[in-house]
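Shown here is one chain on its own, the form predicted on its own, set out as structure tokens.
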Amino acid sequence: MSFSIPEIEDAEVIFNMGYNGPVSHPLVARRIVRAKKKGCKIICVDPRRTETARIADLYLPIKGGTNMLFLNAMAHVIVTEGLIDHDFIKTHTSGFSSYAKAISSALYAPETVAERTRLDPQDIRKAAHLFASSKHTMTLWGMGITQFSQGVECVIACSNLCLLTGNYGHYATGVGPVRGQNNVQGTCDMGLLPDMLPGYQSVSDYAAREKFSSAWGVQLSARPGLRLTQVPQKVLQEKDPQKQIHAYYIIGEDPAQSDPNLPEIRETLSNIDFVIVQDIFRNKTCEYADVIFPATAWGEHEGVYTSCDRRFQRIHRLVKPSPDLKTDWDILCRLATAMGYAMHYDNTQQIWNEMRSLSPKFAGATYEKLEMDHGIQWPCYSPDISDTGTTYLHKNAHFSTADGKGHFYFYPYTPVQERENHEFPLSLATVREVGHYSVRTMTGNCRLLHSLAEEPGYIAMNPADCADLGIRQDELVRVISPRGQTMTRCLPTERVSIGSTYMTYQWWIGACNELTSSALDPKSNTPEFKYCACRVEKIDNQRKAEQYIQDQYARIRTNMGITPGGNPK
């Protein structure tokens, strides 16, 4: 993100795609709706009419995933209706002359592209003069663009729009990216992605890789780890024994629920030779473990978050934990230990401090600094107490790349890589809702969440779809992908759009996931969560169908350790 979130109130236009704040982060929400009481204006694009479309001046129902054909038809617009910015182009940009190019061919007049994103011509127009008409225009995306085959590209072409209209580098503008969890910007920072060190650093990069091998005193390798959504094809396609996966340790995570194609991940946690699951509570991927450590909670332990304003916040322990309980960090320097590579710290603070001192960009965040204010941005380079971080990425459009500029990159439209057809005429999407946090592991637990909400679910359809299958509301239906099957209650709605359903993935019964594709973004390995074909079809004996849902739900929260009180033993 290279605003801060606190610049969202000060923005005079809010392009908003794939992302509905009030239910993935209220906070964030809050700051959107202040903006649009200061006169903001709102551009919403979104398959759904979400509740940030409700407040949105201008709102786009694009049709799934037909994101790349509607941000090259917005750069079409800006570009060949002379909307761009000249002098910052000419300054702090390069590559614009073939991009140019490129994007105003007629395959990107809005026109051309209106059938098949289903919106009205003059709209992405309209959006295209608003969006260029302010020089405090921020973009804010979700998983509505990144959970595609062809998400990376995306956000690329959303940062091609910022470029165009000179929105970069200064106060209250710029590009969003707003996280899905609590601290996925922070497994980034700390090096969990597989190409990257802690800090940004690249394993590639010899310099940074003999820091680290000094810091650690074992020699680092300059091969790229894999991608959590490549352990499938390492465990059941892979035939060479060395580059097998044998083992998964698993922290803070349910892929039995959360990731992709579930019937794959079943057979892929069948047929690995061990796995450790680490959590605050058994989960579903805890019936395929080894091993189970129990961990500490958030309020059990301190440490250092990364919001998703590039923010390190310190939280404090607030109750002891049991005495049979370790930390996440504590457990992993036991581990290591055991395996031979003696691993000890005190304290988080320890912890801390080396990650500082291996990262540049990280070093001036002390935790004597993050007490003081409402956490630190970085990049923080001192530890002088007068470096206060980074609140705007890319200041006087200063880009961190070799030329010092913004590059653009011109890519055409890619269909998703599942569509409707005669066996399957309906699109399907994950979405998330604000009653229930991802899996479930915590909230499932929850006996007040429980009256609101419970399994096994819902899929949300357009109430004529809903018509032509003879379905009532809240009648139990089964859904059917070609990768498996789930159960779920129907949740006939006008917000959806005829031929599209949607449904929430934290449900244990009710599990979306059973239907979704493997497809992944070939740049990021991202999974297409967002599209994929389905049918519904109506269950006629409701009575068995019930039955049977209560009947699953007790054995799967026996498995889980959850008493008939609904607490966890």
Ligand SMILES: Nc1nc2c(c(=O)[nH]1)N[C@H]1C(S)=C(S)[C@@H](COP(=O)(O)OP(=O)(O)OC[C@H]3O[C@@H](n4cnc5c(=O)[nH]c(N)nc54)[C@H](O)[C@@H]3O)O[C@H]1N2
The other form holds:
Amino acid sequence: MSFSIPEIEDAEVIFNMGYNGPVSHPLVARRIVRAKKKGCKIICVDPRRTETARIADLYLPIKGGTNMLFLNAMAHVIVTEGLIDHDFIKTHTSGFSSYAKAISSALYAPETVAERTRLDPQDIRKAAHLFASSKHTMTLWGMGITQFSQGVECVIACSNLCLLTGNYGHYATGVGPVRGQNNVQGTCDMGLLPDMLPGYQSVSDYAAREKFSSAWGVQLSARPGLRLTQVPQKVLQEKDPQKQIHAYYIIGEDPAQSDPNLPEIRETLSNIDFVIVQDIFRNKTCEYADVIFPATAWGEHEGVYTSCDRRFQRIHRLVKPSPDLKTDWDILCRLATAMGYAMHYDNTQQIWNEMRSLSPKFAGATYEKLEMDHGIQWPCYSPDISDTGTTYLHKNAHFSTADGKGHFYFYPYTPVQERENHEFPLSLATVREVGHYSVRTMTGNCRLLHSLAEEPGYIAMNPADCADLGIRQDELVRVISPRGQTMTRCLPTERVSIGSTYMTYQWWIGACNELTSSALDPKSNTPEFKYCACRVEKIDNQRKAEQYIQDQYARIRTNMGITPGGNPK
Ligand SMILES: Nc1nc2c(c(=O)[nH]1)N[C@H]1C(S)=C(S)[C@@H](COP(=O)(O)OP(=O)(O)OC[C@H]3O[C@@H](n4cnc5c(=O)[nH]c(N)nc54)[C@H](O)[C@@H]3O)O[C@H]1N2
Ligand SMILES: Nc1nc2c(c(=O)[nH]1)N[C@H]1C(S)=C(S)[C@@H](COP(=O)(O)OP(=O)(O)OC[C@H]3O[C@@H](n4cnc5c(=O)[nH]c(N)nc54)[C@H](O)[C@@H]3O)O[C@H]1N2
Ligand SMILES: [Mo]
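For comparison with the form predicted on its own, kindly provide the form predicted in complex with the named molecule.
Everything in the complex follows now, all chains and molecules, and the chain you saw is the first one.
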């Protein structure tokens, strides 16, 4: 994220693209509401009428899976109607002329994309004018653009809009990928990306690799590792024994619930010789584990989390964990030592200081400074007290590229990988709900949240589609895709357009990942969670179906070690 979360309140225009703040990040959403009260104009682009759509000045109900057509049409209007910031483009960017030529093609005129995006061309023109009307336009995006087979390119297309209009490099402007978990940014910062060492130093960078190799006393490989979603292919299809995966060490992830195409994931997990799961609860993946390492949860350990605006935040132990639990870092040290590499730290501060000494971007973020105020935002280069970190990136529009300029890249539209057809006439997008969190191990073990929403969740559908199928609110229905099927309840709602359906991925029985496809973005390997084809079937014997749900739930909870009251054993 190039700006800081508090800056949202000073935005003059918010371009909210495929992001559902009120459900996913209520505290961020509150800042959007505060900005609106101060006069900020909101553009919301989402196929579903979300709460942000409700308060938006301009709501564009885009057809799912057509983001690039729309983003290119936005750029087309900005370029062809002369809304660009000439000085900014001349001084701070490169590649404009070839980009402008491609984007000016009639293929991207709002009138040309209207039918496929299902948007009114006048609304696209209005949105482009509003975007370009301010130097404090902030772009917020979420999984509604990244969880597609053309995710990365759409992110770049959003960045192009900021470059075109001079919306980079000063206060309250820029790009905002509002990230998922409290520490998903931190895992990237610390080198859990397969091609990066801590501090965004590439494994292919010889000098960086040598620096880490000598600090750790081992020779590091220049070959990037694999990504989570590449595992099924490496287990099920790889013929070369040297490249097959035989062991899988899973820390704080529940692929048997959260990965796409669960029938394929189950086959994958069953075919791996050795699986370790390290978690704070028994999750679905534990069923496939040879070894389970129980770890401490937040509140039981020390550490640092990074929020999505690059802010390192020190966390403290509040509760003493039970003696049979260890922290994640202690388990890793013991495992490494048992495997012949003596890894030892006395505490998290030692780990942090070693990491700072090897990562220039983080070098100045000492524990002492993190304790002051509200943490430190990277980059923070000097331990000197005067270096208080960086609130917004690319100051004075100087970018961290070789030539210091922002680069334009043009991408044509790539359609989604699976479309509605005769057998599967509806589209399915999978999203989140406010009362539960990802794989629900944490919130599903909380009795209060239990009472808000229960298994097997819902499929949201347009009332006209429900009427066609003769299904009513709360009735159990079967949802089927080319990969599998699941059972859930019907939720008729006008927020969803005809022909499209929505499920949340929180449910153990109504598990939408039985249906989702494993098509990936070729650049990030992120799955196309937001689009596949499905059909919904009425269930005649509702009593039997209700009984099935109860039996299934009892079985799953027993497997997970949860007693009927919702408390873990
Ligand atoms: N309560 C709760 N909060 C959470 C989570 C949770 O499970 N529960 N999970 C956390 C995690 S891991 C993450 S990554 C974040 C994600 O936060 P968000 O990105 O807000 O999550 P989603 O609901 O998956 O998707 C956002 C929106 O994309 C829209 N969308 C679908 N298809 C399209 C499309 O083709 N174009 C456009 N423009 N929009 C589309 C959906 O309708 C949805 O409103 O939330 C985090 N916060
Ligand atoms: N259909 C569909 N599927 C999706 C998505 C979607 O939009 N649609 N979104 C995707 C996204 S963006 C994400 S981020 C993933 C999330 O999916 P996951 O990462 O699998 O889910 P989480 O609930 O975040 O947590 C995973 C596990 O971490 C454990 N855990 C929590 N704290 C700790 C800890 O301190 N230490 C250890 N060792 N374990 C801990 C939890 O108990 C849980 O079992 O789901 C993805 N799957
Ligand atoms: Mo996420």
